[in-house]
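Coming up is one lone chain in structure tokens, specifically the form predicted on its own.
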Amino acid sequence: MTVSTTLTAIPDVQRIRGLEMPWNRVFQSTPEPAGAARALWPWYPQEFLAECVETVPEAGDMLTIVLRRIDGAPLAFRSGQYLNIAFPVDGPDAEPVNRSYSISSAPTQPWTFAITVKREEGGRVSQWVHENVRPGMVLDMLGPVGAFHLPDMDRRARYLFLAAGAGVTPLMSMIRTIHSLPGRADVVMLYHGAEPGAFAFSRELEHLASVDSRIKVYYSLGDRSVTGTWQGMVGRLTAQMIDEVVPDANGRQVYACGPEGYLDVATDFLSKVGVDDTSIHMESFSGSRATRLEYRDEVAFAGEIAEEIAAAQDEAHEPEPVTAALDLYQIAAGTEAKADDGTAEHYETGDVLAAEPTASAETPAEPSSFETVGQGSLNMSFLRSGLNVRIDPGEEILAAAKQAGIRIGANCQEGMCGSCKIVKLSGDVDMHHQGGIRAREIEAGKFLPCCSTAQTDLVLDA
């Protein structure tokens, strides 16, 4: 039997115009968020716990960690944003070490999300993550954070993604998102790596490019000396290379992520091929001091938002006083009032029992009963820790507290990020912050112990 094969022409995919995130239309169509959008609520940075459910080794000595929120909620974020994560690098009882990592998964699949961590030579946290994070581990997170992300709606969705090394992670979230959505888009990714076989996500990228006509991916080896059967491009980023992969670079939105040196040359070359500055979006995770400070500011601001929203939610959901509940029960019973002495009372109707007499609130311990450690002319009483710490006027409060074993979260320790903020119940401090605390917070009694010295005896809520 002879089998003949005839190729049948497959019509082009028909798509709606432009690219639109699924939540955008829902938010615009109703005064109140509809059900689908409510499932993604809330849309602001939050502090939450997430459990690792899967680890996936990637090429280039990278590790993808798939997570889900402990509270069962989805994570609302935009493609390209990142999370600030507290890693217990020095053990569960020690101060965690905070690091920011881009979300590499797509927000269109929000019930689980992923970060991808490259093992850096000599990197304290990345080494620990690769060796210790396993399914079942729970991590403390803050986010999402960051303005480097795709727009919610783009009528002319034409993008150039420039990635170098680990800078591919936020761009991977973007390209996964675009692939998961309908809508016309035109995406070209130019991905630079050091050696063949070290391009993370390359198998998935090749698959996406093979099944989605909107996506094209080009690879280039930055090291020209590498030998082998490499068939991709060779050489560092140049204007000619950009022009070769996207002759129409002018008119595209460019998203670039990589080391600062890579981004610097990219800026120059993009200008040479006619890309306007307003169309260039860049993100660096190279770890320079300027970059770290920028991220710390962003994370600190996100923390303030999370803190304020959480406080507002607590206030909105504050339970009714016990007396109000008892009043309701009394109306239902309809016969008798509670005894004047407040003891238990039985009602004839509905078998409703009044509450047992409310136990008197526990009397807070007096600082005079606390153990005292350290030396100095002034005393700091830490009420939650139940410890008095002696300190001299010129000594930094955070350092003295940590030396005494009191746990206070602190990132920058320079008065910028605000992560060590605590409440001062009495006493005076001399604080020299650099924007890590707001005036109204100071008025409310808060201060940053990392940049403060005691002027008098202090009573602190820590």
Given for the second form:
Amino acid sequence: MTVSTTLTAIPDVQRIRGLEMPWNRVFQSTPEPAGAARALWPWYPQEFLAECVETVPEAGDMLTIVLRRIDGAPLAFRSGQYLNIAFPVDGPDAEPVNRSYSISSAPTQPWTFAITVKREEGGRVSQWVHENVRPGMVLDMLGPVGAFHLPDMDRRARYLFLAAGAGVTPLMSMIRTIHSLPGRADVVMLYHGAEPGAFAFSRELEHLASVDSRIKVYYSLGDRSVTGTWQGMVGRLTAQMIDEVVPDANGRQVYACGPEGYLDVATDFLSKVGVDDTSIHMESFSGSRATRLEYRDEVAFAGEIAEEIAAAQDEAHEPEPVTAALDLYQIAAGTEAKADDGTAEHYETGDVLAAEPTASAETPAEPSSFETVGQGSLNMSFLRSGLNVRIDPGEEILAAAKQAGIRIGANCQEGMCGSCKIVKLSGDVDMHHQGGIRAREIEAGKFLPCCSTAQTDLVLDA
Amino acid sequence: MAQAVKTKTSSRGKVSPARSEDQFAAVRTLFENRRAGYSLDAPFYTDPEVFAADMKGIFGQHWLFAASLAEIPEPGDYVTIDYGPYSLIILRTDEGVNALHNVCRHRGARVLTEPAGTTGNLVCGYHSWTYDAEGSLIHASSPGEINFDKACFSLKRAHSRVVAGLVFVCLAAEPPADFDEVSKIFEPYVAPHEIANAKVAFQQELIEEGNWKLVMENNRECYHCDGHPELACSLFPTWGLTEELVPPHLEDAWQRNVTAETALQERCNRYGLPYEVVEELDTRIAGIRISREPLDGAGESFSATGRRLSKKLLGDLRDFRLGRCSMHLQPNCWFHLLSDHVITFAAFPINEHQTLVRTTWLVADDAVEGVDYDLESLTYTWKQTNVQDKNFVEMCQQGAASPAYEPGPYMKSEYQVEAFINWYTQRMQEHLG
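Form predicted in complex with its partner chain structure, per the form predicted on its own context:
Below, the chain from earlier opens the complete complex, with every other chain and molecule after it.
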């Protein structure tokens, strides 16, 4: 049988003005955070477990990991946000390693979600992810968080997406989101890669650009020396390239994601073509100060919401409809049970995360016999180092410890990465972390000395 | 006829219905004796009789700018405006805009006394005569009243038209027909800025101690722009010059202007925005000048650097670098339309020596003060410029009141002033017959 098709002119698509995220009206009608969170729970940063259901190798040595929450609930997030995931890189009994990955899927398809991980040369975690994450594996997640996301409502919805290499991930989420929504939009993506085969999602991007008149995608090779056939542009990002691809960049909101050097030159070129710096949104995962502050705000906001929800539930005495629905999921999943007091959650699945090590019992010697260094009204006893360090209230613990020669690994030093995590055997600290530590870890006596001050004398396992 | 004496008393409402034929003839003679290319004789600026004639011949006969839809965004919203002795209610209705004379049909009281507000029916504060949005009298009860036909006492209506979000009114029984053609000229320039989807960020009212014509004349030339240091940041210092006239010290600026103009025209072509100069200031009844021109610096807005003053583009505009679309309509308004905001200017004559100038800054309705724009920065340039212009107008008014005043010549760069005066003279002569 022969099927013949005739090409006929397709009339223009009629669309409502601008873009509006599906949750926007609910969100706007409930101004208090708890109301919004109840309407769209779970919305704000929180901990949950997710199971890998699919892994998809992508061009550019990237791997997409499709996940679903093990409680069966959808994951609400904003397009462009990321998750902080604990990977049991050193085995189930060792401390997992936290890494942040942008969600590459669209929040308009919330029942599963995906991250896309590039295998980095010498990258301990990314290598491990590529080799070990398989369908069925359960991972511990924190999030979603991040200020780099599409607005909930945008009457203009005119965007320029600048992607370099693995930086395409959050922008892919944005493009998928826009494609899945009605509304007038105008998206141009300029996607830089090192070599012709390195453009992840390129088939899907070409498909989206061919079926959705709102989306245009341009590719450029950063490296001019590449041989072989290549139909896209060649050359690193320049102001001229931006101007050629989007002569109206000046009137667009720009979302850019890529390595820090790329983002630096992008900022420069964007200002040359007249883009106002308030119209530029960037994501680099370099832990820029702005990102960290945003992260801290969101974590604080999450705490506020949790309190409000708890208060609202106390008042109501009846489960909220949404909560009830989630209870159904929990029963069905049979993997987690909500604590009766409605405040803490206890996960029963112990196959990924090691049971939290209890506060160390190995006490080498009596702190009273340690040498004491430093000045201050309080005493910190470092058991493994065998040293007492004096500290004043309000003084940062990590700094004081380092000055005394105590060896504590520390990376971001802003409470985000969790690399300085140690166990506190006694005493109280005042901690202002930014998501680098989980509630269960804190319950188990851990804390981040980089963002903590001493409130009493301390005994520490370090 | 009255002597050219400036008085402090208002002459509002003094359009004498029983003006003598002598006075009428005297005014007509003034027009006949007008010397082309020269400023007007003193009585045009100082004489209550001429002012009364202006109100009838210009403001009573032509299409006038009243307000923008942004000032009356919802049905029931109104503004009250005065043109000399006339007072109008500009009322937003479910269907559009109605212009009603603000004169109660009972004993003539002002029906609405606030400058702006929201109302259902229109209730006169004196005896509660109540009119609906169309002006029909719907309530006028009084004990013992019988055979009172309310239908005979509707509020008088003026003609009103909304073009690209701008509300125009005409007090004449038969409005001039060429406004239709002029609407078609300016609508494509103005409509993309979507004034109906804008909001009032700020409104300024200045009472200038000057005749309304001096207000309009001053606005029609930039010969005096040395007196506008804030505005000068945005306007090219070569504004109004032609290539042959550029002095050596301005050659760089001229080149900058040429480059900016070419780039602006490319952008306009790309976005389908008209930019050509249309100049019919005195060759038609609804005199107009409109064009889109580049601004200096970043070319976006009236700021010292030329950068945007509001972060939200108006309407569906795609680019912030759209310079300024400037429109001047005879007899009482001018406009600057930019990508990020619009400024409307309207002159409302009060008497022969006072004019209310209302300046309204409009931004996109989703622009948030303090987030997307800073009100002080948004309004700075034109607040300064308006006060400077007020001083210039008042200097001229004082001069016109002096026995030593005599008309002086307009310079080449003031040809638009001459065009305005020529338009005015023609229109008045036609009116006076």
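No experiment lies behind these values; they were computed from the predicted model shown. Residue numbers count along the first chain shown, from 1. Just so we're on the same page, rigid core means the largest C-alpha set that superposes within 1.5 Å between forms.
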item	value
Rigid core superposition, Glu51 Cα moves 2 angstroms or more between these two forms	no
Per-residue C-alpha change between these two forms, Leu19, threshold 2 Å, rigid core fit	no
Asp61 C-alpha shift between these two forms of 2 Å or more, rigid core reference	no
Cα shift between these two forms at Thr372, which is computed once both forms share a superposed rigid core (Å)	22.9
